[in-house]
Structures are given as C-alpha cells and as structure tokens.
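Shown here is one chain on its own, the form predicted alone, set out as structure tokens.
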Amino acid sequence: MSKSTLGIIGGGQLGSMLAVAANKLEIKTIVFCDDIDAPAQNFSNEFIYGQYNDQSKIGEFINKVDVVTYEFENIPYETLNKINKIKPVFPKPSINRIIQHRLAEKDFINKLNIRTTRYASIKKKSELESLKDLLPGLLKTTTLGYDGKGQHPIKNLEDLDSLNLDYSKEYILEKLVKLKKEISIIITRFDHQKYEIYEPIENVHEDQILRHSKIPAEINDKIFEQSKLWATQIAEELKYVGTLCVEFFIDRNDNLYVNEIAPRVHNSGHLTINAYNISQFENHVRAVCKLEQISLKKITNAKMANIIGDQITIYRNKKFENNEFFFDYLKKEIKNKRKMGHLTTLII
C-alpha cells in the first residue's frame, strides 16, 4: 500500500517516532490522540485531538487515513473495533484485547506452552489469603497500569493491609522469580513466516521504570536462541502484523520466563534507531503499510538510557560525542518518573 496515509492512535514518543519513521518513507501521518499537547504533533502531518470514544473525532479520522496503528495498548476495543471495520488496523484489535488483559496474555502465552512465572486470577482478599506459596509476589491491576502504576509487591499478607486495594478491580498475583537479568526481544511480522527480529536486548529497570538497554544482551547461546524462538512463536499465533515486544526475565538457574508482551514498538527498541540499517519504527510502518521487507543489518552495539523527569534539562544543553544521539520527546510539561528523552550510545 505505497504512499498510503498512517493513522496513528496515541501522540507521545512512540507516536512521534513512528511519524519520523513514516515521513522518511514518505508516508502521510495523522494522529488521532486525547491529549492536546501530545508531542507526536510536532513530527505528524495532522493532528486530530479528541477522546477515544468520541464518535465524531473517529468519524473524521477514519475518512482521512488509509491503515491505521496505535502507540500504545490502553485504547479502547470498541474504537479499534469500530475503525477496524472500515479501515484496517494493525495489530488487530482481537491482539490487544489479549493483551490489555494480564490475565488472558498470561493464559494465551502457557496455552503456547511457553514459561511465565506462576500466577493467580484475585477478586477478593480472601483468594489472596490462600495463596501464600505465591508469596512474595507483584500484584497487578489486570488491566491498565503502566511504567509500575497499578502494581504492588507483596512480600507477605500483612502488606496487604496498608494497601487499601479496591476489590471491584480484578488483580492478577504473579510469583517473583529470583531475578539474575531482564531482556527484551524486538521483532516485527510482514506475513506467514515473514520476519525481521532484533538480537536481545538486555534491560535495566529502576522503580519499575526501563532506565537503561544495550546490546549485546550478556546472555548464553541457549536463552539467546529461546528468546528468539519464543517471540517468533507467540507473533506467528497471534497472526501478528508490525513490531511486537516480548519482555523476559532471567532466573539465577538461566531459566527463560516471558513477563510480557507489547503489542506495539518499544521503549527498549530505541537503540534499533542508530544500531541497525532498519529501526523498530521503519518495520512497524513497512508491515502496516505493505511495504518491501528489508533484511536487518546490525551496524553496531549501543546502549541507550532514558532520560526521565527533570533530567531533561541537563541534557538540552549539553553537548555531544559522534557516537551519541540525543533524542528530545519535546513534551511540554516536565514531570516526576515522565519518560523525557533518551540518548542512545553507539559503542564502536
């Protein structure tokens, strides 16, 4: 589909990365986002602001794109649903239902026969009470939550009791692993069997937050190629189109489990930008918009930190080495734990 015109749902980083990606292409960008500062508007060639379920907001974004994707996983199924049977939408909506729900995502990854860590449906307290040998453990909203919003670590049942938690909420208890090491798997699906995928990146994270990436991941040869293998698995089941993210973490035995899935580019992608011959984005808009696959090249290892909150500051009047590249998200407001930037270091 050259030369289509992109919709992109959601305006921040990953919707602005997408368009610099898209207008490298020559592909036409809108963003359609319920934030009027959405920093996405300073790299789109429109910009529609208005509430996801707004019905006549959607109207007119749908009459002005061609294929349509969306930055992030928290939008409601009703409105992909509704855009999706007009104009297409990838992923499909059917994906991020899964995946908007810890519960169904973890089901449908043990279906593939593919480790999580151990895990608990919770709608009351008393069900956490029975499950002590999940203890300590990380409870989670099962839907929504974002950068460690709406999740909990438990490390015994009188910490529930500060918690205050609204049981009209239904949560998901997931058993700690002993943590040796966190990686992520980028890969995007054209088709059947069509596929680019990124080496492992190994993450670090703060406060649940991502701070740091690089590659190479310090990995054996084993999880190296499991990782691979079980991205590739969960994309090829979920019929997936675009760039998909399969976060993993890594036991003190070297035992691989998948933590999660995001059904979109990927803050620890952003290395792709300056260490391979195709970045995380240009794939994600070559697959939506049926464009030439491109086999990946990796020029060079890099590593790449998140500049967060007022950090920004610092680096917008710094200057740089060659080998580092600054990327500004220019959004307005400056805010504790708010993703600001990132500079990625190419290691040569």
Contents of the next structure:
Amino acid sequence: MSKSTLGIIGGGQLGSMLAVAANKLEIKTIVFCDDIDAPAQNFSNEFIYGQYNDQSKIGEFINKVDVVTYEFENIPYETLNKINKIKPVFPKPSINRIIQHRLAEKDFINKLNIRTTRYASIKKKSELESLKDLLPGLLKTTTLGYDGKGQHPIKNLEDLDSLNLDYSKEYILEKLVKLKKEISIIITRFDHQKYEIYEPIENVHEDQILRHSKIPAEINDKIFEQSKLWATQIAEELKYVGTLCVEFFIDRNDNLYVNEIAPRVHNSGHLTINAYNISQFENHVRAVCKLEQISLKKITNAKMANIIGDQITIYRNKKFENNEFFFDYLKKEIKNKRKMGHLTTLII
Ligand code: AMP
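The form predicted together with adenosine monophosphate is what I need now, so please give it after the form predicted alone.
Complete assembly follows, chain above in first position.
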C-alpha cells in the first residue's frame, strides 16, 4: 500500500517522529489529537483536533486516512475498534486492550512462560493484607499509569493506610525487583516470522522516568539472547504489526524479567534514528504501510539523554558537536518532569 495516507492518533514527540519518518518515505500523515497544541502538527501534513470519543472528528479522520496507528496505548478501545472496522489499525485494537491493562498484560506474558516480577491483583484493602510476601512492593493502578504516575512504593501495611487509596479502582501489587539494570528490546514485526530487531538497549531511570539509554548494553551473552528471544516470542504470539518495545529488569543475580510491553515506538529507541540505517519510526511506518522490509544495520554505538523540564532552555542555546543530535519536541509549555527533547551522541 505505498503512497498511502497514514493516520496517527496522538500528537506528542512519538507522533512527531513517526510523521517525520513517514514524510521521508513519501507517506502523507494526518495526526488526530486531543491537545490543540500537539507538537506533531509541526511535522504532519494535516492535523485534526478532537477528543478521542468525538464521533464526528473520528469520522472525519477515518475518511481521510488509509491506515491508522497510534503513539500511545491509552486510547479508548471503543475508538480504535470503531476505526478498525473501516480502516485497518496497527497494532490491532485487541493487542492494545491487553497491554493497556497491567494485569492482563502480565497474565499474557506468564502464559508464554516468560518471567515477570511476582504480582497480584488488588481490589480491596483486605486482600492486600494477605499478600505480605509481595512486600516491599510497588502498588500500581492497572490502567493509565506511565512515567511512574499512579505508582506507590509499599514497604509495610502502614504505608498503605497513609495513601488513602480509592478502592473503586483496580490495582496491582508487584514485588520490588532488586534491580541491577534495565534494558529494552525494540522489535518491528512485518509478518509471520518476519522481523527486524535492534540490539538490547540499556536504560537508566530516575524517579521512574527514563533519563539515559545506550548501546551496547553491558549485559552477558545469555541475557542478550534471552531478551531478544522473549521479545520475538511476544511479538509473534500477538501477531503484531509494527514496532513494539519490551522493557526488562535484570536483578542482582542476573535473572531477567519482562517489566512491561509498549505496543508502539518507544523513548529508549530514539537513538535508533542516528545509530542505525533504519530507525524504529521508519520501521514502524514500513510495517504498518506494508512497505519493503530492509535489513537492519548498526552504524555506530550511541547514547541518548532525555531533556526534562526547564533543562530544555539550556539546550536551545547550545552549540553541538558533529556527533551530537539534538531533538527539540517543540512543546509549547515547559513543565516539571515533562520530556521536552533529547540528545543523541554517537560514539565513534
Ligand atoms: P513502569 O511504569 O511500571 O515501567 O515503571 C517505571 C520504572 O519504575 C521502571 O522502569 C523501574 O525503574 C521502576 N519499577 C517499576 N516496577 C518495578 C518493580 N516491580 N521493581 C523494581 N523497580 C520497578
């Protein structure tokens, strides 16, 4: 389906980078977003502003596109499903439904015999009291959490009392992994057993927000292979089309665990723009628009630093070396803890 029009739901930095990649491939893009200031409108051919349940805006979007993708997982399932009845949506809405719910996601991964941290569903406080062996743990909302939002460290039951949780919502309690490091695998699946997979990326989080990524990850060969194998199994089982990220924990005994799956391009893969012949964004567009699959080649090692909050003002006035690539997300408002841009440095 070459030269098709790609609809992108969500207009943040990931939507922007998808639009840039599509443009390079001469694919027209239309971004649909509920933020009137969405930065992706600076990079797309067209922009539709509307709420994700606004039926007339959804209808307008459907009429204008040939194929649809999205930049974040928390889009109402009904919206994706409605669009998918008329124009193909990749990844499939049913995949998104599993992954946007932490419990369904972990159940799915465990059914594949892939290790996750131990966890339990929490629906009321009394249940939590019987799960002391999961402490110290992290209590997370089952939906709508990202960058540490909706997460509470729980050392003991008293911590819980002070939280005054709203038990009309559903929570998951996860055993805290004694982390040695975190890695991610970015994989683009085109079709049955047809993949392009990037090498493991090592990630450093601060306050649960990704701060730094680098390749190569400093990991042993077993973890290198195991993480790639698990990511491939997950993508295949989901019959996934497009770019997917699997985030992993490695504990102090070198055990590997899947933390979570992101059914989309991912922040840890930004360095693929400069370090590989084909970026995670271009590969996503190639897969969802049924374009040619090209073998991945790493050009150089690289590291990436996220630029958070008002740090961006320093970078906007900075001069860069030839091996440094600064990306300004052009967000109108600078907010504390908001990802405003990133810097990739090629290690030549
Ligand atoms: P998440 O949104 O679940 O990916 O969590 C964000 C970050 O919080 C992770 O990348 C880890 O750094 C940390 N984290 C989350 N869950 C756990 C856990 N069960 N054990 C240790 N660290 C965790």
